[in-house]
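Only one chain comes next, encoded as structure tokens, the form predicted on its own.
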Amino acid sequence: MLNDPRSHGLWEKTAPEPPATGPLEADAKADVVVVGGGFTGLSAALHLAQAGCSVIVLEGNEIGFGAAGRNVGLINAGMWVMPDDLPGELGEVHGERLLNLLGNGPQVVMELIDRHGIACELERNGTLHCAVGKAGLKEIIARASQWQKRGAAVTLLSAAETAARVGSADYSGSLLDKRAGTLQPLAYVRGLAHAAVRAGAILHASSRVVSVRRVGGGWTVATAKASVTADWVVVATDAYSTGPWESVRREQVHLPYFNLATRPLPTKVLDSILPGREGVWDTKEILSSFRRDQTGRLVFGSVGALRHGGVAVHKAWARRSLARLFPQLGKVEFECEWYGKIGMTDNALPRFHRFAPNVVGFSGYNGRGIAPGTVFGRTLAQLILREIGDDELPLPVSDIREPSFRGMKEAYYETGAQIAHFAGERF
């Protein structure tokens, strides 16, 4: 996108086309204006339009331009925070409510894909959270126990069972989450856009919001060329926020994350690497992730930005890592490379904001955008439709609060990952 092959990489190369959308050229009115064309905004627009609301979506760039179109494509359940810790962070009511909502999030995603016929390379075979060493094994044992006591379909696998599923003996065990899966994220978000348009929503890309003002009992949201007046505003811009809601971006520390995709692998190699097509990530502090796409490419990622000196460093590290994990690969060639920014909040949990009367949004997905974005978009629609009340929301209302030393932390993450990968995996 924007003629940058490192923004969306393989996903832009293989995703179906989005619906035709032009910029907002004339003033318009709607029941709801949604700002942001990612998972949250398009899920909200789809559910609202299906209920009969008039909805206009304003996307500053292209559909899926932000984190939605750049990520690994793991449909994870829950958040990074351990399940038992959520009630302590959010209170008993909101903690358990959020666990239940996000634990069932992958099922909501898969049902939407089925209902609307979204072609997005969906795999329903689960994910593997792979343990590195004794500390990693201790972590996944605790995580498994906490999810199992809540009835979740998770299973602790031994090192041997993990090796059989992954194709590498590098891990001391893994947590198989059968609720989860993988998909092509840009294809999914474009599929949501098509579904929203069929339901009656109007989408405008290249329509960056520059101002918002109160008009009577509603709001006028303006772009450079025109404006939309609506009763409700959904703010769904998250870590890529600019303009009137740039404070949402400032509330999060950006963690860069890159992905590299091999060329399609030979069948004899594919038979030994993720034969069940699960998605994988590990327990390292500077984590790695990998999964297959449906044409046999291996998509491998980690923390870091593919810019400046990071391009050569991270690609060299990835080749060394893959050679250790999967020596059967031989010499690795990367067909595509891309990176994005994960928005991290100070407690690694999402936020619900009331920016003003009838101006609402969720943000801060901490690298778990697909399922949370989808279910939070639906939740916003339910709130606007009065199907749920404030006392039924999965999160309490939060004030915007900027983390201390945000800029320094962002520089540290990018530089630290580059230093670690420069030194890592050298024999």
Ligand SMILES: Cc1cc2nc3c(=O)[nH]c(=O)nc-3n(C[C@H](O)[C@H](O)[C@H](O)COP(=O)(O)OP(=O)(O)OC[C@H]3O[C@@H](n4cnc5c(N)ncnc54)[C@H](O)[C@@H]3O)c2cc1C
The other form holds:
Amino acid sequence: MLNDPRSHGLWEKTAPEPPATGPLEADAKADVVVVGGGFTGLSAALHLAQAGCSVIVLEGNEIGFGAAGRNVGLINAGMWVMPDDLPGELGEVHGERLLNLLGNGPQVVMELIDRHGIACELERNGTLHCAVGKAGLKEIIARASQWQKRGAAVTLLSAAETAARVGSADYSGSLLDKRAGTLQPLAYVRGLAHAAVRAGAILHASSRVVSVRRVGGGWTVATAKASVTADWVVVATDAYSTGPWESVRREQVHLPYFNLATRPLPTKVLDSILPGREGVWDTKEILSSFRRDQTGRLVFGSVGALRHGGVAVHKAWARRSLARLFPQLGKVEFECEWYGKIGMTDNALPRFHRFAPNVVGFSGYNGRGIAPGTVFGRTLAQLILREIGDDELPLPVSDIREPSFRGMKEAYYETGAQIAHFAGERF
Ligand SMILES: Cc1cc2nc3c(=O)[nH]c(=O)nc-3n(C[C@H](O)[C@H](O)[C@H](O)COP(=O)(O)OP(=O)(O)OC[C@H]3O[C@@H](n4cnc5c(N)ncnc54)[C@H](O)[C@@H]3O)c2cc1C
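In place of the form predicted on its own, output the structure of the form predicted together with this ligand.
Now the full complex is given, and it begins with the chain already shown.
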């Protein structure tokens, strides 16, 4: 997008077209204006439009421009935080509510895809959280038992069972989460956009919101060309936030993450690598992830930005990693490369903000936004439609909290990943 081949890579190459949208050219009115055309904004718009609300979505760039169009495509259940720790972090009521809601998050996504016939390479075969060494095994054993206690469909796999599913003997075991799956993220977000338009929402791309002001009982949000006046504003700009809600970006530490896609692999090789098509990530501190796309490409990713010296360092490391993990691959060619920024919060949990009366939003998904963004978008619609009250929200209302040393932490992530990948997998 924006003529940058490293912004959305493979996903842009293989996603169906988005609905035709143009910039907001004239002043308009609606019940709700949604700012941001990612999973959160489009799920909110879809659910609101289906309920008969008039909705206008303003997206500063293109549909899926933010993290929605750049991610790995793992439809995860739950968050990074251990299930048993959530009630301690958020209080019993919000903790249990969030666990239930996000534990069922992949199911919400899959049902939405089915209902709206979204073509997005959906695979319902689960994900494998692969353990590296003894420490990794300890982590997934604890995670498995905490989810199993709650009746979740997760299974602990031995090293041999993991090797048979992954096609690599590198792991000491894995947690198979059958609730989860994979999809083509840009195709999914574009599919949500089509569904929202069919339900009656109006979408404007290239319509960056630059200001907001109170008008009577409502709000007027303006782009450089025109404005929308509405009773409610949904702020769904997350890590890519600019304009009046730049504070959302300031409360996060951005973690760069890249993906590289191989050319479609020969059938013989594919028979041994993820034959069940699960999505994978590992327990390393600088984690790696991989999955297949529909045409048999392997999408391999890790922490780091594909800019400046990072391009050569991360690609060379990925080649070495793949050679060790999957010697059967032989010499690897990458067809596409891309990266984006993940919005991390200080307690690794998302936030609900009430920026002003009737101005609301969720953000800070810590690299797990496909299911949470979809679910929270629906929650915002339910709140606006008064189907739920403030006391039924999955998160408490929080003030914007800026983390200390944000700039230093971001530089550390980018440089640290480069140093680790420069040295990694050499011996
Ligand atoms: C590389 C990478 C890998 C990831 N992997 C996964 C994964 O495998 N699984 C998973 O669940 N999650 C993953 N994530 C996280 C997930 O992609 C995000 O959490 C999710 O996209 C957030 O959705 P969103 O709709 O809230 O925000 P976004 O998708 O970021 O959308 C926000 C939109 O707001 C627009 N915007 C910003 N400011 C304005 C403005 N002033 N006016 C108008 N529009 C504006 C932006 O242009 C953008 O399109 C990953 C993220 C990255 C970057």
